[in-house]
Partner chain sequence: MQIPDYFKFFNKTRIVSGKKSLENIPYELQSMDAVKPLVITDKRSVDEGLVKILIDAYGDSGLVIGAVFDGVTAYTSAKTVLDAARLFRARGCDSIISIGGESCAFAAKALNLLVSHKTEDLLQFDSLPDNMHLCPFIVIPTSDSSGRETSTRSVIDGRIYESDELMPDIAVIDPRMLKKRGKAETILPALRAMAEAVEACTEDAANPMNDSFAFASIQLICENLAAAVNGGSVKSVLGLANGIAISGIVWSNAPEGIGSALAEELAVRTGNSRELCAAVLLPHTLDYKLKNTKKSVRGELLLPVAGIDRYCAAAETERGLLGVEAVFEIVKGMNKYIPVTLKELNIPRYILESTAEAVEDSFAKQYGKGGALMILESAYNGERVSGGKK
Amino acid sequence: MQIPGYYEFCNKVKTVSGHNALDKLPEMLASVNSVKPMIITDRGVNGAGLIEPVKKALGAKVKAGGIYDDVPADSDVKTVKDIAAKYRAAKCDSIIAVGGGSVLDTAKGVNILVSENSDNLMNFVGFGALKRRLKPLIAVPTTSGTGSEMTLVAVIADHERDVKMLFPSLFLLPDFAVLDSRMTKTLPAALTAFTAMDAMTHACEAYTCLSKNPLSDSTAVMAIKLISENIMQGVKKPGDMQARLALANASALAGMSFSNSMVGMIHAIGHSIGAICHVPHGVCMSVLLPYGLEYNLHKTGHLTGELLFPLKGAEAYNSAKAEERPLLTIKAIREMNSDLRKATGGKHPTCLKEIVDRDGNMMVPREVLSDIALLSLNDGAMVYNPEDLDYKDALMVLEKAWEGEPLDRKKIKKGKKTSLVKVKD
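Now give the single chain's structure, the form predicted on its own.
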């Protein structure tokens, strides 16, 4: 139950941001008395040569206890257990996680097991399961989207049960977040697009969901502004290091925001699509963002309207009437997705049926929408959504998102509390 006027906000991650931020790694390790870190990454990151600047930054004084580069696209419990065993065998004393959301979440899971001297990650599911500080963790993101370097949550899959489990705890916050523009320079255009839209979704849901607060609002708004101003430049001109750094900062700000305000139905449905269809999380977020904002309009239209300012700037915001701003915000997001689809040669989807694998096969067939809708109702993110959803609601949203059609808002008849402004159709 929410207490009016009361909120909590915590982010104790020391952020080091800049074009050569990795150079500070030895100082970070020394400050936490670490001499033998394990580097956790994936084959893509290692293959792109992104571990080399990390090793170079460590220099001769610090020798990594090992490099694990086989983290899968979806962090899973078996991988976490395997890495923890290698960490213990090498007698490591800290973790440097270099990668995207899966790598960072995997590293958090490993840190739970090695710190708690356990082999069963299931013992630590849910709030309050962790009781003490974990071993040092340095997060070096290679995408600008998940914000995991700033979050107190790890999302780890159990593929045998087709579920993604949440491990929330303040103890999971990394000790350091290193935002170095060099680490996202090789990110392909499509990955740049949907990871940035992942961060955009974090910020938008943080600003409109039930546990929003003044501090999470401020970080969300700045994240949206930075993404809006830099996303197309980052996609079209990947060598623009200023744009790369701006998107990295935006992702961290959005992570800081939603880690303290939580998210809602967009993430609940997105988690379920990922669990059943194995679609990358950022892709799900890109497609679902306008639909979540639309569904919640009658309760949070005034908040959605406020987002027009960081999205389109002061002139666009001031020239629009209050009742027009919510739909203009959603329109701007849809236009952004369409522009990104053009800029990536059709690789950035605008609806669920456009999501394909490397062989061009549809990843979200229409016949699984009912399964996704059912699974999403049990996702913890639903608790923080401004409006309730039942199975029919979730399925309706999914069907419209599959086709790429706007929601029929006249069919959304719920809502004991309405928006502060009447949204103009």
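Got the form predicted on its own; any chance of the form predicted together with the partner chain too?
For this one, just the chain is written down, with no partner chains and no other molecules.
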């Protein structure tokens, strides 16, 4: 574990994990002396009845200040404003956000407005805008993948001015992250697979990108180990609580890892596909993961090789020679994608063209690949990728990912080779 020349690591979130961790909610609220929490969620979560355990946990003593449950798929300023209004009206003193990434981002936005009691998010954009601790925020993730309960960035779109506002601040980290296996019990197999692979990508990229550091590495390895041991179980038997808890912990660990070590090209391209074709984030990640690792092999081949251990276990790592390991890792990830495809009955794609929406038509047509490539160049994650990407590189990766064949590594324009392991082309 080489100590980097410089790194920063921070995760100020109090993690509470367990099969019925939610029962500790009153205790948590008391510790941040809040008596009137507001519950924010989205229709899907509410519909699936995931709010009941939260209400039961609050019990008689603590009366929820109100439940707001129509947060749209990706959070926007308008929703944040009227939740804040409701929050002030009911004189709540803390927020419990139950749901996926967008619910959490919305909750963070609301927390900014109510704590700084203003109602214009614009003057908090950018670095160092927030100076003080905000009101308490308790995050209860219902998908084991985005890891947004551990990240310090909130992304809120302003649809009128069609711009995405970024709020990177340590004060946005939730006070508590409650990992309760009951929250993901009802997650369907396909969604479990996407979100788990999303977490896997977070961990792999965190292990191989530029601001890699000892703590992100060990949390990433732990996350990959937990996922590779529990993903099949979680997909095949949704009821297995132990697997659910493991996946929830894995996603939190992956969140902890990538929120410090940042992610690279896979996320850059993934975001662009999501933006243009509205494909769920996890789906793009699982497809692009092997291609990202292949593209950077000449820079971080030895690191990819080391990932073989958490993925396939000690025996596989031991039997392979150092040069073979990176390719074996990538092969293992592709196998995992195909196994998941079988287990989810074809819903889990192994390449871009297999991504289909609910009623079966292709979501990522071939001709749209060039726009995706152009958009991905401007995604912030590109900075942290070990190797530069220009338009042609991105397009080449997208083409191969569309087809589903491995990258032709001779075509990659290689910068200074830093991989300690000579991977044969």
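Residue numbers count along the first chain shown, from 1. Think of the rigid core as the biggest set of C-alphas that the two forms share within 1.5 Å after superposition. In this text the structure is predicted, and so the values were computed from the model without any measurement.
His159: CA moves 2 Å or more between these two forms after rigid-core fitting. A displacement of less than 2 angstroms separates the C-alpha positions of Lys321 between these two forms, with the rigid core held in common.
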